[in-house]
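Take a look at this single chain in structure tokens; it is the form predicted on its own.
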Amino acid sequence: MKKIGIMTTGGDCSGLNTAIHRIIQGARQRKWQVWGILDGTDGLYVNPPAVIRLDDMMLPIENARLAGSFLHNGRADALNFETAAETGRIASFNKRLHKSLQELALDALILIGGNGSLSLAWANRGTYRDVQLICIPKTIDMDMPLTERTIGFDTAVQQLTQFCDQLLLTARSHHRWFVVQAMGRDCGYLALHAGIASGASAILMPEIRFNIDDLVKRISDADTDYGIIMVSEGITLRGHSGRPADMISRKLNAAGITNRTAFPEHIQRAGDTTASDRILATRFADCALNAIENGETYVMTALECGDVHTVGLSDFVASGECISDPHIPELLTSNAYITPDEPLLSVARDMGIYIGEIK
């Protein structure tokens, strides 16, 4: 009988306890055992290991639709890689995952994380030798290359496009604009995909070089006085400071338009689990326990032209845009971004909707 692990690591997002509620599921079949690590590697980092059995009764069907991650995603106070790298204990932190892990004697670990964690899994791959490591992705910001989508991202657009959709009916009614703040760090698919849901009549989005006087001069000339203009978080405006919801909003004030800023944040890592984002989980739930079957190792469940397959982790660093980890700079993060080829770029632009400055 195997035995197998289940972690989860990062930010939160919709998905995560439909991911761990198929693994069990898919496991139970197998009559595999399935232990569920608490809060990441934190659970990893105490001694003893901080673990549960996980089965049906533990993860009911009914709670496998919510948010959050059943196992936690860590603490802030506690040491982490980000911690252990700034106080010289890696190595240390590195040792005690690994001999953890030989304690809890499991024959697989199932990392279900973002881009950051992937990237870690792969940089300390050593702490894993002695298990068979599959990761699955999970991000609302869309920012993982090698795979079309990733758990939590539809969920996180419907949740945003749902919060527009409310901003709208006031904004109607007394003659305004609302400026909305979206998640995504530096990759914009979060914005772009909720602003053409909501009707946005414009999005920024990093990627895309824009001109404020541009923007403002649409706005003041649209055919209606009232909207959202999506932000994305990680755009920059030369010259200016602040969250960019405000520096956009502070440009439209000086034009005499009428606006608000609207900050929708964590309750786009939040919402009951959307259809689609339920089938992704499951169907990469499927394909990790697969990957475990066929003895696979250091690998990553993707979804690519409608198709669920395993990629290596070594091929999902080389093929995103390496930086430096902001906490951890020695790790380089592989990221993805929308490039000038996205379909819904020239969509929005055929819509009307001010996008900036396609090349």
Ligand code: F6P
Given for the second form:
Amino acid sequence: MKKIGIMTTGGDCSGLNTAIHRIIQGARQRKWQVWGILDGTDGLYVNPPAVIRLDDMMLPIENARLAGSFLHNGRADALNFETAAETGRIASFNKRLHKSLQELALDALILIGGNGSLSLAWANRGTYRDVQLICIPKTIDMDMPLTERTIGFDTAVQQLTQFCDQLLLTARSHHRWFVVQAMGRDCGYLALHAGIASGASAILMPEIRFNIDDLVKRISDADTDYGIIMVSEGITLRGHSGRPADMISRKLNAAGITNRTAFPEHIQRAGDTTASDRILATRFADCALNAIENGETYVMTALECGDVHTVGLSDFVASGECISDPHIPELLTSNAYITPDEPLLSVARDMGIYIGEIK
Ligand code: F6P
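Given the form predicted on its own, state the structure of the form predicted in complex with this ligand.
The complete assembly is shown below, putting the previous chain first.
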């Protein structure tokens, strides 16, 4: 009988509970024992480790669709890989985590995390040397290399789309535009997908250069006087500061275009998990359990051309664009972005949606 652990780290998203539920479900078929680590790496840092034995009763099926993580993702003020490195305590932090894993006598640990969590797990891989480390990618940002989908993205698109759907009704009543600021960090996928889904008139993404005068002209010349202008939180406007939606809104105001800003914020990480995210979470959970059975370690589950399989964490960190932590340059995160060959870009352009200049 194997003993496995589950840990959720980084920002939450909808679909984490489905993944946890399906891991428990699949482990039961194999007669394995499952332990949940509470509050991400903090659950391994505290002494004794903060863990709970997971069985079907703890996470009933009707709760598996709820957003957030039943195991928590960690407190903002807790020591983690980043803050430990920043304050010169990384060696003792890693030592404590390793000791906890030994005390728990886990055969395998399933880490459900984003690009930061997985990159940091690889950078500090010695900590996991005595367990099989299997990672499952999750994030609403869709900024992870080597997988075409991450858990939580589809639900975030749905949440943001519904938010825009509601705004459009009041926008129409008052003949005004809404500048909606999407999350996604430096990646425009969420803005692009929800923008297309909600019928936005313009979508601004960090990866695509745009011209503010062209945008203003496009909106002024539009054959409608209301609609959505989707703005990714990662865009910048030379010579301007403040929140991206506010910057764009000010420019529209200056041109006499009546508009308001709207900030869906963390609602994008909430919401009942969509069927698509539940299926992905189930496939990733199954793949992770199979990987444990096959004796794999330091791998991540990935979706590629409809197939779910594992890829090495070393390949994952090598294939993204490496971004340095602002405080600790040697801490690199593997990031992915929209590329010019993204099919939705040409679809948007063909539909007359202003997206800037794709080369
Ligand atoms: O990475 C997920 C994400 O939701 C980003 O899209 C967003 O910029 C950030 O996390 C928000 O972080 P916090 O929850 O710390 O405000």
